[in-house]
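In structure tokens, one chain follows: the form predicted alone.
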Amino acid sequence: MVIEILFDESCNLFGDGQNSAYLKATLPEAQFIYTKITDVPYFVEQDPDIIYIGSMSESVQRRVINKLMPYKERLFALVEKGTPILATGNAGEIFCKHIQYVTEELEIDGLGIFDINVKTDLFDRYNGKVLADFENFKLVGFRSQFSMLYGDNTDYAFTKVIRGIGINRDSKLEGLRRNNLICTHILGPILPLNPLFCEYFIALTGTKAEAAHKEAALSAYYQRIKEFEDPVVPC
């Protein structure tokens, strides 16, 4: 199995680097390709089994979009093929149609896989917890962001939140999904916080694997669910 980690030197905010570390602990025999932002991505000529990209600053986000724009059609093809791609935090915004940076009075086009617009305001940070329903288990995590997404993601939401917000403060539908491309603002990082989701995501490749340190990870996961379900705990 080949796993490509995109731009890890710059896209690792909010502990998101631990998502790739947890994948590596879970899949020790896999080959990990760490693509720098100055490199030609491995996926351009090859077929990785998994692609991962984490949170980044707003300036890096613009660099990432510029970097990936020439390979947009190749990315579309991988998405249509069903290659598992996970983008956490604001990384998923690169796949949206348009991004408005309010504070910097700047607007750019995204890769356009989703007909969703992004508004980023550096004077309006949202911090919160997430408890969500997904498949036959729950997801837990955190959010810390300057951006909100706008548009109708009813047909391609990643998950529905029980507590917390969706793509914006008026939504309960969190994230974006097309085939096996999953974009979520859930931080934490999401994979070690949610070992069942880690196993689910890996299974999208056709490979069954047990999440690393599963007993300890599940113990923390169930404790966090209990805390987040408590109405006294603010979300």
Second form
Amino acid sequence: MVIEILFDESCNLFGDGQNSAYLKATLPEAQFIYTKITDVPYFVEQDPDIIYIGSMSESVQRRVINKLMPYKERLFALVEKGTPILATGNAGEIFCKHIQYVTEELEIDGLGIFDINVKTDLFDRYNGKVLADFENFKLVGFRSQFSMLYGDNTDYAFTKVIRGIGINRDSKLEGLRRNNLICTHILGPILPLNPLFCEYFIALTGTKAEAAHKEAALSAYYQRIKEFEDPVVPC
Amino acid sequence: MKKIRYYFALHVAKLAQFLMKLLGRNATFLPGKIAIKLSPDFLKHLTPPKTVIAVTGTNGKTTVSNLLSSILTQNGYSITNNSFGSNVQAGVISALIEDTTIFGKPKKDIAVLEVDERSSLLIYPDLKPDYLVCNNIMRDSLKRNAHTEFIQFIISKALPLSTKLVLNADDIISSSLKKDGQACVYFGISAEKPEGNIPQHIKDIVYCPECGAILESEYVRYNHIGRHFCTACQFQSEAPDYVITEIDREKDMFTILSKDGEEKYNLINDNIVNVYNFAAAIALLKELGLDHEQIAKGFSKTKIVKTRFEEIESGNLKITMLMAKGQNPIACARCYDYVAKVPGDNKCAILVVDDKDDNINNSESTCWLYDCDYSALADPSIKQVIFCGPRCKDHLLRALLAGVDESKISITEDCSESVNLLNTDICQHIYVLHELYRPEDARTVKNGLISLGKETHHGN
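Just the form predicted alone so far, so send over the form predicted together with the partner chain.
Zooming out: every chain and molecule, the one shown earlier first.
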């Protein structure tokens, strides 16, 4: 199995970098390719089994979009083919149609896989938790962001939240999904925090694997679900 | 009219300060809050002391501002500072109000103000500091500080060009705060250069600020602190004006080289993070015009405050209390690294770090644990690791992922229980790494260890 981690040197804010570490611990036999911003991505010529990209600063986000724009068609083809791609935090925004950076007074086009617009304001930070139903288990996680998404994701939301917000403060539909491309504003260590989701995501490749340190991970996961379900705990 | 509002706000805030103190309260935040409420541009009208020094940055601002205040006071200057209070706008204003007469005149010569980076825009445009010391800009609370580019943007936007900067040459992010035409001096450390490029868990700057190419490193001390250069353009780390050339850990002395030549000072603490703090303080004091004798006198009489570093002996146990700021991944990782590197092979690390209280008014996030490098805890000299408190299961998972051997980890949600988990047969030097905002838990562990030390001693 080949796993490509895109731009890990800078797309690793908020603990996102440890998602690849958790994949590595779960899939010790897999080959990991760490593509730097100055490299030609592996996916351009080859078929990775999984692609992961994590949270980044706003300037890096613009640079990543510039970098990936020439490979947009190839990325679309991989998405249509069903390659599992996970984008956490604001990484998923690169697949949206348009991004407005309010503070910097800039507007740019994204890769346009989703007909969704992004508004980023450095003086409007949102912090919160997510508790969501997903498949036959629950998802837990954290959000911390300057951006909100606008548009109708009814047909391609990643998940519906039980607590927390969706793509913006008025939405309960979190994230974006097309085939196995999953974009979620849940940031940080989503895989170690959700060992069942980690197993689900790996299973999208057709491989079954048990999440690393599963006993410890499940113990922390169930405690977190219990806490997040408590209405007294702010979300 | 605005001036009348200012005086009204000043008098009400001073009255509030007086009454709060009468009631035994700190009065280090609310008076400032009242002043801002009554006069939103209060700071613009306030006459500050003749010299205003702001100390900011992710790590080290409390230590640097305490050092500055202490040494300046020892040399006869009268100081306004907020070392016992808040470092946000209301805290800074409270400190200034306390040392302002009812006629609006400053009572002290110099203000040494620790300023939260996020508060820059609310403070610097009006207060216009004469000097700004910035020790480093690093990953911090993701909820408040987001990322370093954001913090750099905020400080840079807020700072007037008239402020003279004292910046860390070994931190490209903070050294980039200097704008064209701005006066600036740099400090750094050339002693104990690490050999080669040790891979870092996270780096907050990887691209050249000039051309965007991936930076090369001559060496990295931790995270992005070190010396860097770009092979695609001429960019390189700034040359320091004040550089620590020698750290003599046996004699507890260090040498700093500047335009005044080589000078020696007492090494108050040998953690490299604190050595940077000392370099920052000396650079600023020298820029203020103090000489070696005046500064050295201060260094010989100053200690790191007990809430941050304390050593206790109890029976056979040596207990070191070390503050490890929660939500601050690099500060915590530096503490783990420090414990691993201290000589000895009978060490235990007890972690009392969690931010569950954040849930009271906010939404707690534990993501930072994964930005924090736990691999130092795998060091064979650390025989036991005990995680206590409500987040012990998260710490356990994080430590396992970092390669810490499960057999040496114990967890308990009850901090008082941690002492019972300690194996004194293999661990006699206990490091308690504790969170600033959980002093009661840290005290519980400390007192438990002191009692255990006495019992073990008597048992022998």
